[in-house]
Every structure is written in C-alpha cells, then in structure tokens.
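Only one chain is shown below, in structure tokens, and it's the form predicted in complex with its partner chain.
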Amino acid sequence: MAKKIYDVLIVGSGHSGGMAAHTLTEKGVSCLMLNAGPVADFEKDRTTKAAHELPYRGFGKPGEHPHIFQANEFNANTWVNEKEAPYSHDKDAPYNWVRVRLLGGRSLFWARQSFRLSDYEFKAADHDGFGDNWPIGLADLDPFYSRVEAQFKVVGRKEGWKQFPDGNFVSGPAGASADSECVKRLTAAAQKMGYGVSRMRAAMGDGGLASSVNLCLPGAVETGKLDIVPNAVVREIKIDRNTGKAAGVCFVERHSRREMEAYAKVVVLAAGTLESTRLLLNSGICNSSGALGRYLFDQQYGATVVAAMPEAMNGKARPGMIGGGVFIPRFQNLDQSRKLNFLRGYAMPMGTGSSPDAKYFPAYGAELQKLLDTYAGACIQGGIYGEVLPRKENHVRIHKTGRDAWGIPTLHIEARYSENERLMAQHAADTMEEMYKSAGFELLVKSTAVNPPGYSIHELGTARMGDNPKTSVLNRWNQSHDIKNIFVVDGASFVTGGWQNPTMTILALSMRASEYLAEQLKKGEL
C-alpha cells in the first residue's frame, strides 16, 4: 500500500478527540483517528439482567477494579482493565485513574454536568497570588463555550453571577418544577449565610447521550474527511530527524500486537489527559520546560452531609413538600477582604427527597430497618465539588520497568492532597451543617473525609499551557512550544481547574485549538 499522509492524526476519540475531528473535518481537513479500544454496540453489547443472574451477585469480581469506585458488576467490562493497562502509585498515596478505551471514551458514561470556568479560575493567580494564570481568559473562550453548549444542548438557569458564568442554554433546567417546601427552606437558609442557590446545569445531548459518538463523530464521518481506526494502541510519536517535527505515530494493533506506523502533517493528542502526557513522555519530546508531567490536579469529592426534614419523616411527605435538587456554586474567597483559612473554593450539589443509605446508621436488624423506614424519602444530601491546587510536586513519570500488555512503558502517578484541600472539605461540611440546621433539618451524617485523588474522574494538568515556554508545555492554542505540529487538546492543558466539572472547557478548548490548527495548516505554518 502507498504511504498515506493525512493532514491531521488524532489520538483518542472521547470528547476532546471527537470535537477535534468534528471541527477539523468541517474545515475540510483530512483526519485519521486512532483509538486504543473497540467500538461498542449499544444494542448487542448490553442486556437487561437481574443482579442474581451475574456470577458475583452484583458485587463484581473481587479485586478486578481496585481503583474504580464507580465500577460494579453491570458496567465492569466498560472500564480499562488494569491488568492489561496497569499504572502504579506509592502505597501511601493511592490514585484512582478511571479510564474507558471504547470508541467515544468516557463521553459514553459521563454524568453530563456542564459548567464554564470563570475568570476567578482563568486569572486565579491575580486574585490570590497562588500559582499561575491561564494565558487566556473567559472572553477568549466564551464564543467556543457558546457553540459547544448549543451542540451538546446544555440546560441551566441564568443567574448573572460572575463566578458562575451563564451559558448559551437551550432551555431552563430539565424537569424544573416549582420549588418544593424543602428547597425553599434550604434556599432561604443559604441566602441568610450569603450563598446563592441555583440549579444543576447539564448537557442533554440526544436522548440523554451527550457523547462524542453521537454528537461529534457522525458529522465528521459524513464529510468523508475522517477515517477511524479502532484497536490501535499508540506507542509513541514519530519524529522526523531532518525537520525535528512530528511525522506521525507508531501504534500496536490491539489483538495481533502488529507494530504499525501512520503519518500526518500534524499530530493531535486527545488520549485523556494522563495518556496524552504518557505518550509525550514515552516519546521523549515536548519537555524543554521540565513541566511535562507536573502540576497534576483534579477536583476533590468526599465531604458529605446528610440531614432529614422532620415534617417528611415517617412517610408523612405530601406532594410539594420535598424533592428536587439545588446547586450552590462557589461563594468562598470571592472577596479578598474576607479571606478564609484556605485558598479558592467549592460548590455544593444537593438533592432532596432521597432515602438514606443503610451504611449511614451504626445499627442492624430490626433497629436498622426502623431507621430506614423513619427517614425514607425525607433526606437532604449534600456534597462538595472542591478546587484542588495545582502543585508542581504532584506529577506523573514513566515507570522504570512497568509495561502494559503491548509492551508500552507505564505511568507512575504521585499525587497527594494538601492541607488546603482538607481545610476546604471541613469548611464545606461545616457550612452544610449550619445551612441544614438553620433550615430546621435534623442532621444525620457529617463526613469531612477527602476521597483519594483521581476519584472525581477529572484529572487535569501535566502539560499545562502558558505564554512562557520555560514554565509551560503548550502555548495558548494548545500547541507544543517545542514542536509546532503537535497539539494536546484534552484536560492536560489546564492551568487551574476550579471546582467546575471540566468537560465543557475541554470541548471549548479543543474546538478553539482545532480552528487555529486548520488556519495554520492553510497558511502552511505547520
């Protein structure tokens, strides 16, 4: 076969890769997408089953997914198998790396909560002096957020709060009915404490699926400009020794282990933050700054406070009394004259009208059942989406001897939360407790524990962007400072992450970078 050279080779098919393919093909750019895993068939690959029909009664095969708390026996086969694609961490510093290698990546399963970053995040260093600013601000990303929100059909309620930028919502929050009595009391209590209460913002997509495989890739394939190769595990980026530029990639065919090479004028990495960084580290490139692999962060989850509405207990809830969710965005450290004992801030998602989990009560037998009956349908449950500070010491590196099933060197992840995250979790739990009590609710559970890094499935950083090539890996266009025809369009480019779930920002950045790339290609700059 004659050597085929595409305009762009995209590694990864999730939100970031899908958006790159969508944007580039729309501009007439020819693309090859390589994805490590197979294509799932939603009809054939899924069956409705009862837990007792499964080999482990729903527990899942013991030890199969030691780092994926979201795994259960129903979905166990969708996650990356750690025996095939292992990684390591220090024993005292667990890291939950949650990956999906099916075509579409994690976009097949995400919870679709959709937020914009604000200038409190983009310009965080200006605000409190810690770390670095992004080289771009909300104004740069705003038009791209708007287009992504339209494409992914994001719903939400506009508030006009600077730290919670409104989006180009297709409608108000889904299923938004009149506030229940419980939500009204919670809102009043929050407002008394200086917090504003909003609703969840979410991507509705098509039929609840807001993935790369239904919203990005079909249109791209239709242009005739996109070829997709599944089961292609990329090993490294191939550098042309004469030009110093990327010439393509080396990959391993997943089943046969056949070694292959594919060629393109530009390589776009969209392998899902740490996999993109792993590829750069394994290729030994794009690290003149020494920042590659560094500044790993995510969002912290864990702090949980559960209460009950007394009037709704013992099955006495009547229609309109309890039910519905609220969302309280960040309200901490916005005003620097009123600093707290930690930097940055957190949001609080809350649900009302749920029943308590049995694990919350230190009881068993009939006593436990009585408690479950008493509080059924009467609970208010709140949690934290908390900012994690980007710290240089939290990093990934290539393991000296570790290899995956395809002989590719594996990652060692070293990430620890700091006192800042712990103080923030404590503050969130105290705030929720005060709010519930002020609303007249009965406190049931208060946990200030911080879940392990990675748990939120929002790993970010490790190839951060910046204007200074000495301190950053990518420029403001997600383009490598060192090798101009390499772009990284996933969460690796983040400088800070805020409390916000990152996918809307990943999509907007990928769209923006891809438009820039297409222009540069046209100008012959790449």
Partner chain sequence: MRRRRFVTALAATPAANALLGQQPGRTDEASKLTTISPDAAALAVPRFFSAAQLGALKNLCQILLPSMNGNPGAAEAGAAEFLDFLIGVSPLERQTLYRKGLDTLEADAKRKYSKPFAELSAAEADPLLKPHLAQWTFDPPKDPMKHFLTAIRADVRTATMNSREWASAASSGSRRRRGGGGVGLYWHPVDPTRAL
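May I ask for the structure of the form predicted on its own now, the form predicted in complex with its partner chain having been displayed?
The following holds one chain only.
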C-alpha cells in the first residue's frame, strides 16, 4: 500500500498549530496534525466531587506536579505527568515548565490577555543597544494582528500610545460598570505620577473560550483538508538523504508504544517553544548557527504590593466604592534621555475589592480571623509583568542520559534571571507603594520577590528568527535557514518578548508564516 504524503504535517494543536491548520486548509492545503495527548471528553472524563471525598482533600498528591503551581487534586490529570515526561535543571536554578498535552494544549487554559508587541520590543536593540532586533516590525504584523483580534474577539480601550499599540477591538461586554471610587483614586494617583492608565485587553472568544479547539480547528476540519491524530508523541523529524529536506516524522503511539511514521512535503512545528526545540535538537538539524536552544526567556512575575482602602474596611464598603481594576502598561525607558538602572520595562495589573491572604498576617486563631474580617473586600493588589532580557547563556540542551516514558531524550534547562530583572522588580514594588500611599491607601504587603523562570508559562526563544543564518535559526517567515521545508510557528521564534502576554503575537506569526508557506507550496518552492 502506497504511503500517504500530506502537503503539511503540523506537530502540536495549541494556538500556533491550530492557526496554522486554520490558515493552510483555507488555502486548500492538505494537513495532518499530530498531538501528543488525547481529545478531552468533558462528558465522559469529568465528574463532580466534594473536597472531603478526595484523598488529599483537593490539594493534590505531594510531589506529583512539583513545577506546576496551578495543579491540584481536581485538575491533576490535565497537566503533563512529570514522571512520564521529565526534564531537569540545576539545583540552584529551578525552572517551571508547565505543559498540557490535551488536544488544544495550553490554549484551553490561558488567561486571554491579548496584547500586541510594539516597536519598543521588535526594535529593542535600536532603542537601548542590548541584544538583537527582530527582522520584522509592528508594520509587518499589523494586518495579521488585526485579523487575529477579529477572530478571537478582543476587547480593549484605544489609547494611541506607541508602547501599547491599539488593536482591532470589538465592542466590550454588555453592562460594563463605571469606575468605582477606589479605581478613580488609583487612576488619579497614577496620572499624577505621569503614568498612563488603561484597562485590560482580553479575547472574549466564544462563550469565554478563546482556544484552538473552538476558534481554529473546527473550521479547518470542516474543509475536509485536516486529519488529526491524537496520542502521537513525536520522536524526530525524518530527513530525505537524497534531497536533504524533511520528509515527515517518526512518532510513538502514547498507549501502545508502537513506533510509527507520517509523511509530508512540509513539517510545521507548533508543539510549544521547548518541545519544538527539543524535537529539532533530538533530530540533529537546523543548528548550523549554533543558536538552537539558546536565548531562552519569558516574562517575570513576582513583585507584589497589597494595600487596603480605609473607607471600605470592616465591611463598610457601599455600592460603587470599590471593585474593578486598572492596567498600567510600560512607562519605563521610553524616553532615551531618561534612563533607569535597568533596561526595558514592565506593566502593572491592579485589581481592587479583594480580600487578603492569611499569609500576610503574623497571627493565628481568633486574632487572625479578626484581621481577615477587618480587611475583607477592601484590598487593592498589584503585580508586575516584566520583560526578561534574552541572554545566550540561558539555554536548553539534550540530557545525556534522561529519557521520557517513550524512550525520547529529555531536556536539561539552564536559565537564570539577571540583576536587570531584580532591579526591575524592586522598581515596580517601589512604584506601587508610592502610588498606593498617594491614593490614601493603607499598605499591607510589599514583596520584591522574583518567581523562578518559567513561572509565567510564557517560555520564548531558543529558535529565534533573524536575517543572518549565522546568528539565527529561522528567517523572517518562521522558516528554517538550513532546511527550507521546516517551519517553527510557536514562541520559539521570538527574539524579544517584552512584558506582553505573547499569545496574540504567536497567532499572528503563525497566520503570516502559514500564508507564506501556502504560496511557496503553490509555486513549487518547497
């Protein structure tokens, strides 16, 4: 029986893979999608249980998911089992790698925060001299951002700020309330300090779900041009010895461990930053530059400041006094004549009307309960979305002996934050403290802690794009410099990441690369 050769084989089904399938099938391209996990069947696989019915009362089995802070006993089987699919890091350099192998991947669980990168990120090296620019800019991605925003129904408020590019926003949710007194005071304090105040930008999707499985894959399947194979753990990319091009992939069926192969004219990697890079490293390809696996970064979280609105304490909040939030986009290092002691910048999300965590008070028993009651519903909490500098020394490599449950070599991750990130966190905490005090709020907690790399679940880089094949892995179309029928359309292609959630950029890049890929296929160039 003759083997079937697809036009394109897509590894991964999250936002990047789903958008690739959506875009390519619209162009009449036949696609095969391989996903490492199953299709979620919520009717069959989901049950309702009270916490007291669970062995660990909902907290989860100790040590089962050591790097996944979202995991608990209610959702433990959602996340990748780290015993089946381990990775390693140095003891003094922890890294949180959070993975989902259900069809749709992490697109099922993201917070839907939807930002564009600006040319402060795309052309960051021109601005401050550190690192490298992207080979593209905002103008190149603008039409693709607009199409993605329309598809994902992004809401937001237009501001006209260069560092916070406006998008193609749809009308906001019906019945949005006016600003509370607390938000107005917070806004006034920020504006007095010279900081622009906006609102969160979010993808509304369909019914609040803005994922690959409901916005990308259904339409692709309906074309009749997409086949999806679940439980396919890809081992390596097959290279044709005669042409030097990719011919397909070898994969392992997740349950039976049966070795299988699939064939296509083009291979698109969309498995997520580290899994795509792991696959290239295990295949021994696309690394003539030596940059593959290098320049790993994400966004830093951690710095937190909590205050209370005195008028709302002791249950005295009346309607309209407190509630709602503000979003303060990057305002640091925009003017080259006013430099701080760190490079790049951060944004600050702030919510009001919350209750404090018990850990904030050095008390217990009746005393603790009284404090919790006093501050219940009266708190303002702010944090940081901070840019992390891409550094060559932060990298991933194949572990010499580590293997996963399917015999595939695992990753060793070596990533550390620098003094730049620590100084940025300190500045953010100081800024929030000053803002809260100016607004007349009572300070409760101030933390300058920086969470471990990976905590944001926004791992980026390791297969960066660039115009120079000697210093980058991909070209401006997310296409391998070394093997032209291999494309990487997820976060691995990023050169910088800014403070922004990267999802809109990943989607826009995948759409752009896929349209280019379809054109090249039509011309017979691949």
